Partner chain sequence: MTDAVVLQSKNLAGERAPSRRPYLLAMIILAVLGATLPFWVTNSPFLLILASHAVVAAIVALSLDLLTGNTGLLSFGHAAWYGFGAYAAGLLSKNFSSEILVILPLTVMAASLTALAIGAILVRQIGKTFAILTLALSQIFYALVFVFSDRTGGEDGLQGVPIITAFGQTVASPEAWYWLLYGVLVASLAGALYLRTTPLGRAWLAIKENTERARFIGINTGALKLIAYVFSAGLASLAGALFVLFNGAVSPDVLHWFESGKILMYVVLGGVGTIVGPIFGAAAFTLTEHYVSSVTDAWLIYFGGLFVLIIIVAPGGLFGIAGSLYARLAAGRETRS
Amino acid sequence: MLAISLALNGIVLGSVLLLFSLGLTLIYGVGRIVNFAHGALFSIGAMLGVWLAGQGLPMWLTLIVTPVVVGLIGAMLDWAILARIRDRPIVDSMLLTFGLALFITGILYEMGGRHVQMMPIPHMLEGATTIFGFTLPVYRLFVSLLAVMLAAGLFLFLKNSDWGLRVRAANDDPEMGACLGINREMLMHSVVGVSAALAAISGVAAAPIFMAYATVGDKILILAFMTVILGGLGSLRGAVVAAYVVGLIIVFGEGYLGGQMALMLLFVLVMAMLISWPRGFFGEGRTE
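Next step in my check: the chain by itself in the form predicted in complex with its partner chain, please.
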């Protein structure tokens, strides 16, 4: 019986991870950037959300304002910093985003991120509900639905919009995309912006569950990295499946073995997976 309630919680965590790692995959696919600062953007989202809620903003408005603000911050960061090293070796971009993660964490510390802050749950979403005879807090259900809807929306948008076409073209072959008249700079600004917004909204939506502090994004970043490796670097549908696999592994590991052991279990599984399938679930991860 514990198993089913764990499975439900695993799906909740998987949904948050899904939303978070889609941004990571997107930015990697288009810009070939492994964004180590993605977790810091999650923390910004969580802390900004708590602050906005403290100012008396209703939940739905917080859920809109936070991603917009952080999305703009992301686009600005790309314009001001990431654009400077566009043609450098990939190593530089990894180092740069790593430095950026330290920098953002430092700023968040000064903004009160040393203390754990609580995010109140709105009255409408309080309480618990029963699914198949198992109780689950309403808010967790809401978060998973929100994440799944946003992810589905993103997929539809990528499939059907002009912007999505450009993103997919640049994802497949950036140079060819540039030859066909795609403005890479503008595209990159928007992709980083969207990716930051996705990180922020997962941060603020998960804040009532994970709390908010300067390094709240660290753990989720590691989980998201494991997700994108399991799914194959740059593979969107791989990330979808892997997010739920990771979510379930972590929650079951925590349920049966304890919090820290779950992370180790995941790492061992990922290593084992890499021995035989280095390209992820669908075999479409990049290996160049």
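And the form predicted alone, for comparison with the form predicted in complex with its partner chain?
Only a single chain is listed, so you will not see partners or other molecules.
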């Protein structure tokens, strides 16, 4: 029974990582930006979700309002800051987004982020349900289903929309995309906005589980980078598989070996992947 419980918790963690990592993958795939500020956007989503819930906003509306607000913040940050270093070496974006993450975290500290805040689970999602003889917390099942549905919706939108066509073109061949008249700046504003929205909605969904405070996104960010590396830089399909692999490794490792050993096991896997399969699970990732 312990193994079943750990597997379920690993799927929940993988679902949170799925939404979060897809945003990181989109930004890197289109803009070649390693975004260390992504974790701070997760924290904004979690804290904003708690605040909105405290104002009496229903959960379903919180899950809509929060990603819209944070998505706009992300688009504005790209327009005001990231666009200024678009064509510089990748290390510049790493340093800039790291500083931006510290700046946002400082603001969140001043807005109450020093204290751990709890987001209550809606009454209709409380309790547990039994499926095939196994007892599952309803809210954690909801988070997993939400992540799968949103990820599937994103993939369908990328496949069937004009915006998705431009994103895929910029991801596969940026130079050719530019020759075809794709407005890279406007595309990047929208991509960063969508990525920020994904980080925010994962923060809101995870708030009743991981709580909400200024640095809650830091651990998720580390795990997300491991996810992106395992899946392959810029590979959305790889990020989906890697998110659940990382979630299961962390939860099973913590359950049987302890937290530090779980991280060590994950780092060993990442190092092996970088050495032997640098393009990720499906061989689609970039090697810069």
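Everything quoted here is computed from the prediction, not taken from an experiment. Residue numbers count along the first chain shown, from 1. Here, rigid core means the biggest group of C-alpha atoms that superpose within 1.5 Å across both forms.
Core-superposed comparison between these two forms: the CA of I11 stays below a 2 Å shift. Core superposition places the C-alpha of I275 2.5 Å apart between these two forms.
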